[in-house]
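Okay, so here's just one chain, in structure tokens, the form predicted alone.
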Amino acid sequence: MIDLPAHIQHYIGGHSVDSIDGSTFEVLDPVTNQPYLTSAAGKSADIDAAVSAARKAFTEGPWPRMLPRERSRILHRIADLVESRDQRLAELESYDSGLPITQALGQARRAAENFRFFADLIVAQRDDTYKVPGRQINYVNRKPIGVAGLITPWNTPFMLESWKLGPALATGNTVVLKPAEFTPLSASLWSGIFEEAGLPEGVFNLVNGLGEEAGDALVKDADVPLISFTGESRTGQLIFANAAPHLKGLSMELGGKSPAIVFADADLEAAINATIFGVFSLNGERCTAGSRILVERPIYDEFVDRYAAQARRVVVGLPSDPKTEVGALVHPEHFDKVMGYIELGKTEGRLVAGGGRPDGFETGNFVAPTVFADVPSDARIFTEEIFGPVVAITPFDTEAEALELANGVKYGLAAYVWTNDLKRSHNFAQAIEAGMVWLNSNNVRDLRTPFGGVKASGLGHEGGYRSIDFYTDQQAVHINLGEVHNPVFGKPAETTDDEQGS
């Protein structure tokens, strides 16, 4: 049995506290859909308290004034603690979100790596300097901005929290984290980890609650100059509107409906393995899922047959079972949404695998890996984000048609191209409207590269130096080295000898 708390609280100014008005909400187990804990439900007053604590830690505390090396040491200690607790983190994450335990463990270890990466980056960081020999030096001075508002999703919560916490803290900001209300459990571990690592009081604050209450208040708070958000595109639009009056800095990684394009000359087995993993790992609840597979006509029938057969062999099971490859979707609301798309898909495409609950799972949020073939480009299952273990396969005849299909949706987060033609792979990749493209590869992340999308998939990029850019103000400093050459306004008129003697 997993040792679970019965109640979790906010963490504000170094203390665990309940909501000021006593509000709570229930959190459900995805396997049974029964409540297993209550969480404090933050409102505007709780956000105000958290922002005040973070603001005080920024203006009066040591964190923004530490040398990068000193902050780096604390971030490395955080990474050590996360690694030492990876099994516990994975258990809680798997139980809370329905992720298979082996995948949850990988996400916990990735969280530690995120902190290590930014701990090293701030020490290695260099800023630009420009010289005009003998006359001027111009250099860039980076400064932390203040209180960073971090709003995170429920699909891989602990890892995605670390993706924002790492650079925000590394650059000297203080933070208020608002985790997703479906999955608050693993976030409750951050406070103990940060305390043990030596993070000063008030630097990290956490408020649980609903997006329309706690999240909305955080976005609208005038003392929070920047917001980093990962979630749905519709929510991103609301955040954009609510942040506009305050001219906040925004980084928003939003939805996706990413294409995987498979040409006839591709390594077919590798492409099938990668595209199976790309849409069914993390229960299909991933923003970069290659959920539209475009296949060149000469190999289309073979691809569909082999893909469907392999999808039927994907192991659906309890999240706690190490053999499980697809677990339970996070919440009954989301389960109903995904099942609604599956029923719609039966009218829009040819069902070749899955299509409902897997055998033996009559309760809970379990969905069989589902594959639709012959899906037209105007189908809703082709154009709309489902965020579950559901894939649409569509044939194409020419590169031009493939590109039109790939770019023919409102999203532009990721894309995957499978071909052994080197010239085509580069040219095609660069023509795709996507923030990230993988050639002959599944979703392998390099933390130095920018992460983000175009069109409805996002605003701004994080990752590597782009994260440093987002979480800091860049101040240009100009120093004169030589004789001052100023235009002189209001210069006194020159006088003649006669004028002086008169």
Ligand code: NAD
Given for the second form:
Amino acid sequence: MIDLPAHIQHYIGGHSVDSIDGSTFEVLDPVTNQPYLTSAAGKSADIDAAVSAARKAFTEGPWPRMLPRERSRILHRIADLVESRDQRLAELESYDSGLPITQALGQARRAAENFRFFADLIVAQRDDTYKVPGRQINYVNRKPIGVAGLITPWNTPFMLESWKLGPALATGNTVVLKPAEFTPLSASLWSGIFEEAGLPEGVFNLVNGLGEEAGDALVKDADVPLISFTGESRTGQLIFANAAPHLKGLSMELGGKSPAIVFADADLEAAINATIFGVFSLNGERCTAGSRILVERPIYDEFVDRYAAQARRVVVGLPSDPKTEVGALVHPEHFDKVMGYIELGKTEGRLVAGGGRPDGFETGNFVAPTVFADVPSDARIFTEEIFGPVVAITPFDTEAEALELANGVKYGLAAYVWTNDLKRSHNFAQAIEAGMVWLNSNNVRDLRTPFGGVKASGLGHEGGYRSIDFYTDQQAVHINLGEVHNPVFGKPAETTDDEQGS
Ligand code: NAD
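Alright, leaving the form predicted alone aside, put up the form predicted in complex with ligand NAD.
Below: every chain and molecule of the assembly, starting with the one above.
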């Protein structure tokens, strides 16, 4: 039996506290859909307190003024602690979110890696100097910005929090984190990890709560100049509007409906294995899921048959079981949404696998891996993000048609191209409207590369030094080395001998 807290609090200015007005909300576990935990529910007064603590730590505390090496040491200690607690983190994450335990463990290790990566990057950071011979030197003075507001979703909670916390802290900012209300459990471990690693008080603050209350207050707080948000595109639009009066820096990682394009010359076995994993891993609750598969006509029938047969073999089970490949969706509301799309799909495409609850799972948020073939490009299951274990397969005849299908949705996060034709793979990849493209590969990401989407999938890029850019101001300092270089305005009039009274 897993050891669980019954109640979790906010963490503000180095202390665990309840909401000022005492509000709480209930958290359900996705296997029984019973409440198992209450969490403090933050409102604007709690956000005010957290922002004040973060602001004080920024203006008066040591963190922004420490040498990068000193901050780096603390970040490495954080990575060590996350690694040493990976089993506990995975256990809590899996229980709270319904993610299969083996995949939750992978995400915990990735969270450690995020800290380690930015710990290394910050000490290797260099900035530009420009010389105008004999006249000027210009250099970039990179500075942390202040209090960063970090708002995260429920699909891989701890890992996505680390993705923002790592660079925000590495660059010397202080933070207020607002985790997703469906999955606040794993985030409750951050405060202990940070305290043990020696992060100064007030640098990290966490306020739990609903998006429309705690999240909204964070976005509208005038003392928070930066918001890094990951979540749905329509929430991103709302945040964009709410942040506009304050002209905040925004980084938006939003939804997706990413295509996997399989040409007839592809390694079919590898393409099937990767596209199965690409949409069914993390329960299909994955922003970069390849949830539309476009297949060239000559191999279409074979692909659909093999894909459907393999999808039927994917193991659905309890999130805690190491054999489980697809666990339980996060919340009954999300389960209903995904089931709604499955019913719709039965009218829009040809169901070849799944299509509802798997046998033996009459309760809880379990969904059988579901495959629709012959899905037309105007179907809602082809154009809208479902965010569950559901995939649409569509045939194409020409490269031009494949590109039109790939680009024919409002999203543009990721794309996967399967072909052994070198020229086509590059030309096709470059023509796709997506922030990230993988050729003959599933989503395997080097942390140095940019991460982000185009169109409705996001605004701005994080990843590697782009995260450093987002979380810092680059002040240009210009130094004159030569004659002062400007025309003189308001020169004194030239005087005559008479005027001088000689
Ligand atoms: P969501 O937009 O409902 O919520 C995300 C976060 O925003 C939560 O913490 C929520 O409380 C908060 N929030 C909600 N309304 C708010 C408001 N008005 N003001 C401020 N904060 C508010 O998203 P979700 O359902 O938690 O996550 C799933 C979505 O996230 C999917 O669309 C998925 O594609 C996307 N996602 C994107 C990426 C990426 O990197 N592009 C990664 C993971 C998930």
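Only the largest set of C-alpha atoms that superpose within 1.5 Å between the two forms is called the rigid core. Positions refer to the first chain, counted from 1. All values derive from a computational prediction rather than experimental measurement.
Residue 20 is not among the residues whose C-alpha shifts by 2 Å or more between the two forms once the rigid core is aligned; its shift stays under 2 Å. Overlaying the rigid core between the two forms leaves the Cα of residue 484 displaced by 3.1 angstrom.
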